[in-house]
Structures are given as structure tokens and as C-alpha cells.
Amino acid sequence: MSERADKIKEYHKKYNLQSWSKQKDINPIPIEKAEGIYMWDFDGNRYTDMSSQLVNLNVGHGCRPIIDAIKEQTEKYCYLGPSYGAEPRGELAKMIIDLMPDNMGKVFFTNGGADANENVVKIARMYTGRQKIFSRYRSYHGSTYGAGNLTGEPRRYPLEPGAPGFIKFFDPYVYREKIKFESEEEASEYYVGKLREQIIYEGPDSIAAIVMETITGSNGVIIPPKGYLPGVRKLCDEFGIMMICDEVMAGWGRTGKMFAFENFDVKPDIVSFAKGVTCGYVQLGGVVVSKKIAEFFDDHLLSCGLTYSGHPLACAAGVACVNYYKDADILTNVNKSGAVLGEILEDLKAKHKSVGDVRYIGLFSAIELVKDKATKEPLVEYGKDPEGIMGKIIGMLKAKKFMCYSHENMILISPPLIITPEQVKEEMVKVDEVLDEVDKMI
């Protein structure tokens, strides 16, 4: 490794704090260059990204449109306080609007997806007049504060004892559920009884919204049983309570839809966003919000603001990536090889003893690992992984140079919206190496 390869480790382990890490044990790659899918060390090691980083790079590295609008963008200005004109900021709200359904309005920038979740609570609290927040125990909505309180997993626990007015539900998870269920929509009208009945005990006019990520991302790719979002948005409209869906990990395209909300006939009353709008090539995030809510804040007062609202260069990188996802026919290519991705994760399941489920959607999925198919007993304990045994098989993958990563008991494979069949049967390979190991494990 070169002295520029040692220095960048060196500095890192050093002086950064890295998120969700213990810090004696973490050991950075340094990388020199990346392009694609694929990333290159000092060394001319290359590696496949297949999470496309933080399940928001869905374009890939050097997008060559969004690198020179971002370019243009700073010859003219950099920055503009959100309540100047700023033409790339119009202009993308205009195109996140006209990619929603009817009943959306406008759109308020934030930073990134934490603080998006923020503000749709304070959004939501502000129009209803209530308090009271519902979303589900296997969520993840950010580690800020608010954003923390509405996470339903182990992230949140750092911020217990938590502010009051949040209160968790279970998720539609059918392959966990004790009951069996004849079909889908047996599965639903259960799930979404035992919510209704939930409301009744909290109080239903006291209740401000349901917050939920549409497909439930890092805690496991859990897809909605047929009827199950529809019920919930019957359960809003009959209560009064706004229906949050929190696109910011599976929208922009990673199912195959441009919003995952799409998928299940349902139009929210508001929906949070960020990674896929610029990829991570400037960070942004944004909340989206009905015309009836917009048209409450024409008389009262919007009590949200963020110094980098809607931030020229981000939304200059947004408009560029927008308009990407439709010149590149991305969904195209998500449902092409998120078919091949499909047969592969099926073919994996039948052939692995250590996998009991497989889950996927466009570019969106979950392999669940465990000890025993027929008890369906995880590989790890929920929130406890002692002797580290997921980390040890994302570092079997790693070493072939497959970049992922893992949250309990599952292995999260989200790579690339750009990625094509064949990219997509090369890596699966080193996946099915590394699972013969696990087998050998249990």
C-alpha cells in the first residue's frame, strides 16, 4: 500500500469518530478511485459496491450529468439563504411534485433523511393539532433526536428514556408471525386489525400520524402483504391521522416503481425522501407534503427551517440526477436485473440449510440467515451479536471483494440501480461461496 494509502488509514483511525463502530476495531480501505459499480485501492484492488454504499448511491460513482451540473451550479453561486430564488431549488421541487401522485402539493428541503423525519413530525403535528406519533418497532428513521424516537430498533436505545408521544407497532412480518396465514391478504386484515385496535386503546384523536417506511429497509427489506398499506390508509382517513411513508431509503427507483408507495395503490398525505434524489453526490433531503396540508400554511405559520434548505448545489445535483433516472431508463434496468437478482436469492434459498428467507423487490433486498430452517431460529439473536458471527461473514464477502452489509441476522444486498444482469450473476457467485461457509457454521 502506498504512503498516500497508509496516511488516509492513519488519519482516519485517528481523528474520526466512525458511525456504529467500536473504534479499536475499525480498519478502513482506502480508496483512490471509483467508478460504477466498482471501486479501486491504492493497490488496484477492485471492489463491488452491492449497497450501493449507504443504499443511496443508486446511480453509481461518476455520474458524468450530475458531476457538471453541480460544476455550472458553482460558477454561478454556491449558496442563497432559503428565501431567495434560487433556480435549482424551484426547479427540482417542480420535478419531485410532478412525480407524485395528485394529491401532493410542495415540497420542504432538509439536509438529508434524519431531519426530513423530523420535520414530518413537527408537520404533522402542526396541521392535525395533535401529538401522538405511531411507527413500527423494526424501523430505522435516523439517530437524531426526533428522527431516533420514531426508529423502532436498537438504534434508539442511546436516547431512552425517549420524548413522550411516540408510540410503536409491529410490522407486517409473515415470516416471523406465529399464526399462519392462509394468504396475504389474511396476513393484512390481521396486522391492520390489531393497528386499528392500537388507535382505539391510544386514543384515535390524539394521534397525529403513522409513520412507516413504505418497504421496511435496513431491518430486513420487509415487504408488505398484499392490502396491508391500503388498510392502513383506511384506517387514516377513517381516524383523521396523516399517513407518513418514509421514502428515503426505498424511493427513487430501488423497487422499480419511482417511489415505492407506488408498488401498493396508496397516495400518502406526506413522504420523506433524500439519498437516491442526488446520490450522495451532495446531500439532501426533503419532506413532501399534500395540497391540503400546503394549503394550511399558507395562513399559518411553518414553524420548520434549516440554514441549507433546499441548498443550491444539492438541488442543482438533484435536477441533473432526477433527469438521470429518466434519460438512462433506470427502471428499466432495476426490473431487468432485479429479476435476475430474484431467481439467483430463490435459488440460494433452496439450495443454503442457513437461509431461511430470501426478500427482494427491484434492487432492494434481504437474505435472513438461521440456525434451523424448519424453527426458523435466527442465526443471531434479535439486538445481540456476542461473538460478532455477522461481521465475520460480511468480512468472508468482503475478502472477495463483494461490499455489503448486515443488520441482524440478515445480509442487505442493495446494489446499484445501473448494475446489469451480468454484473449482477457475477457477484451472486461469490454469495453462494460464502453461504457454503455458513452452512458449515449451524
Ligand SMILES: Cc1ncc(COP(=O)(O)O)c(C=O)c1O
Given for the second form:
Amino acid sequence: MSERADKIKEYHKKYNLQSWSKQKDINPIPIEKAEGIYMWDFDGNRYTDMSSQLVNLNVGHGCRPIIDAIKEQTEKYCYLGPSYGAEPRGELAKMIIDLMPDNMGKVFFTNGGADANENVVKIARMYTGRQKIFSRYRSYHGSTYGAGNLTGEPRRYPLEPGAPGFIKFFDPYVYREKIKFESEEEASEYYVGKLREQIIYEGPDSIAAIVMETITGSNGVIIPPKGYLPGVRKLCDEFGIMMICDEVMAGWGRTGKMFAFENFDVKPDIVSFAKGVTCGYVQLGGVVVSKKIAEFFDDHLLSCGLTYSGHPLACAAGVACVNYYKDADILTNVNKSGAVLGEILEDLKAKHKSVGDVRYIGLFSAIELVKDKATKEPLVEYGKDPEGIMGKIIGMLKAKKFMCYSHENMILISPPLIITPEQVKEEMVKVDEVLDEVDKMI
Ligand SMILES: Cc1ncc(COP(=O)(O)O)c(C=O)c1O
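Form predicted on its own done, so how does the form predicted together with the ligand look?
The next block holds the full complex; its first chain is the one shown before.
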């Protein structure tokens, strides 16, 4: 390794606190350059990004139109406060509203996904005058205080006992359900029925919102059964509850539609987004609210604010990014490459005894590892992996320069949306080889 690479690694380890890590275990790969779905270290080794970094780098590295748009904007002005008219701010908001269902009205920009979710909570509470917020156990909504309280999985634990009024319910995880359903519709009826019961017991008039990742992402690409989201929509309408879809990870083309809720024929009241709106070229997030909610704030104070709300550089990147999605016909590519990925995943499930389930939609996928296909006993217990088995599996993939991450007993694969079907085939051979090794471990 070069001196520069050594220094990058040394400083990272010595001075950076790295997220979600025991600091003594961190081992960053110094990256010299990156292009498309690939990254190179200082020794010329090529790594394939099969997770789009943190499921945000949808367009891959080096997307020229976004780079040029940022450069152009820096020459005009880099920053204007939220109350000034900044061209890219209004332009991007209009583009987002144009992509949304016809009930949606306005956008409030944030810096990322967590603060988008902080603000969905505030907006739903201000609009409804109610306090309680429902969200699901198998979910991640960000690590700030409010978003962390929305989060249901173990990353919420450091915030506990947490803020009052955050209620959790179980999501429709059909693969691990003890009840055997005849159809997706029957499963939906069951889960929506349980949710209705919980709403009644909590007091419907006290509930401001139900917040859901439209498709649960980092907790295992859990795709709701047919009829589930329309069922939740009906409950929200019945009780005057805001239906909030967190599209931070599933939005912006990831599932083969521009927004994941389009797969289920529902119109939410509020949507949070981030990640793919700029693909991280500059960080940006936001909240989209319905026309009704937007009108409410004509005469009521919108008590939300951020110094960098609608940052001009981020919005310029966003305008270029959304235009790129259209110009590159990204959805067609997601569906084409996603179909190949899906076929390969099904083959892996049929071939490997350690693969209990595969779930995929577009280029959003998870491989669920088990000790026993029949009992579905997970390869590692929920919230526990004392021997670091999943870390070892991810390490085996990394040794093949296949970069992705795991959650619980699942390998998550979400490559950039520009990946070609040939690249999918080439990369997934490595997963097949690693699963051969996993099969021997059980
Ligand atoms: C569904 C979902 N919501 C919110 C967030 C938080 O976004 P950020 O990390 O930009 O704060 C994430 C991050 O992974 C996410 O997956």
C-alpha cells in the first residue's frame, strides 16, 4: 500500500468515530478513485459496490450531469437561507410534486433521512392535534432522537426509555409468521385486523400518524403482502390518522417504480425521502405533504426549521439527479437488471441449504440465511451474533471484492440502479461461491 493509503487508514482509525462499530474492529479500505459501480484502492484492486454505499448511490460514482450541476451552482452562490428564493430549491420541489400522486402539495427540505422523519412527526402532530405515533418493530427510520424513537429494531435501544407516545406494532413478515395463510390477501386481512385492534386499544383520537417504511429496507427487504398497504390506508381514513411512508431507502427508483408506494396503489398523506434524491453527491432529504396539510399551514405556523433546509448546492444536485433518472430511463434498467437478479436469487434458494428465503423487488433484495430450511431457524439469533458469523460471511464476500452488508441473519444486496444485467450475473457468482461455504458451516 502507498504512503497515502497508509495515512488515510491511520487517520481514519485514530481520529474518526465510525458509525455503528466497535472502534477497535474498524478496518477501512482506502479508496483512491471510483467510477460507476466500481471503486479502486491504492493498489489498483477493484471493488464492486453491491449496496450502492448505504443504498443511496443509485447513479453510481462519477455521474457527470450531477457533478456539473454542483459546479455551476457553486459559481452562482453556494448558500442562501431558506427564506430567499433560490432557483434550484423551488425547481426541485416542483419536480418532486410532479412525480408524486395528485393529492400531494408541497415539500419541506431537510439534510437527510433522520431529520426528514423528525419533521414528519412534528408535522403530523401539528396538523392533527394528536400525539401518538405508530411505527413498526422491524424498521429503521434514522438515529436522531425522534427518528430513533420511531425505529423499532435494536438501533433504538440506546435511546430507551425513549419519548412517550411512540407505539410499536408488528409488520407483515409472512415468511416468519406462525400462521399459515392461503393467500397474500388473507395475510393482509390478518395484519390489518391486528393493527385495527391495537388502534382501538390505544384510542384512535390520540393517534396522529402511522409511519412505515413502504418496503422495510435494512431490516430485510420485507415486501408487504397484496392488500396490506391499502388496508392501512383505509384504517387511516376511518380514524383520521396520517399515513406516512418513509421512502428514504425504497424511494427514487430502487423498487422499479419511482416511489415504492406506487407498487401498492396507495396515496400517502406524508412522505419522507432522502438518499436517492441526490445520491449523496450533496446530502439532502425532505418531507412531502398532501395539499390538505400544505393548506393547513397557510394559516398555521409551520414550526419546523433547519439552517440548511433546501441548501442550494444539494437542490442543484437533486435537480440534476432527478433529470438523470428520466434521461437515463433508470426505471427500465432497474426492471431489466432486477429481473435477472431475481432469477439468480431464486436459483440460489433452490441450490443452497443455508438459504431460507430470498426477497427482491427491483434492485432491492435480501437473502435470509437459516440453519435449517424446514424449521427456518435463523443462522444467527435475533439481536445476537456472538461469534460474528454474519461478519465473517460479509468478509468472505469482501475478499472477493463484492461489497455489501448484512442485518441480523440476512445479506442485503442493493446495487446501483445503473448496473447492467451482465454485471449482475458476473457479481452474483461470488455470492453463489460464498453460499457454498455457508452451507458447510451449518
Ligand atoms: C428507511 C430509512 N429511513 C431513514 C433513514 C435515515 O436516513 P439518514 O441516514 O439520511 O439520516 C434510513 C437510513 O438508512 C433509512 O433506511
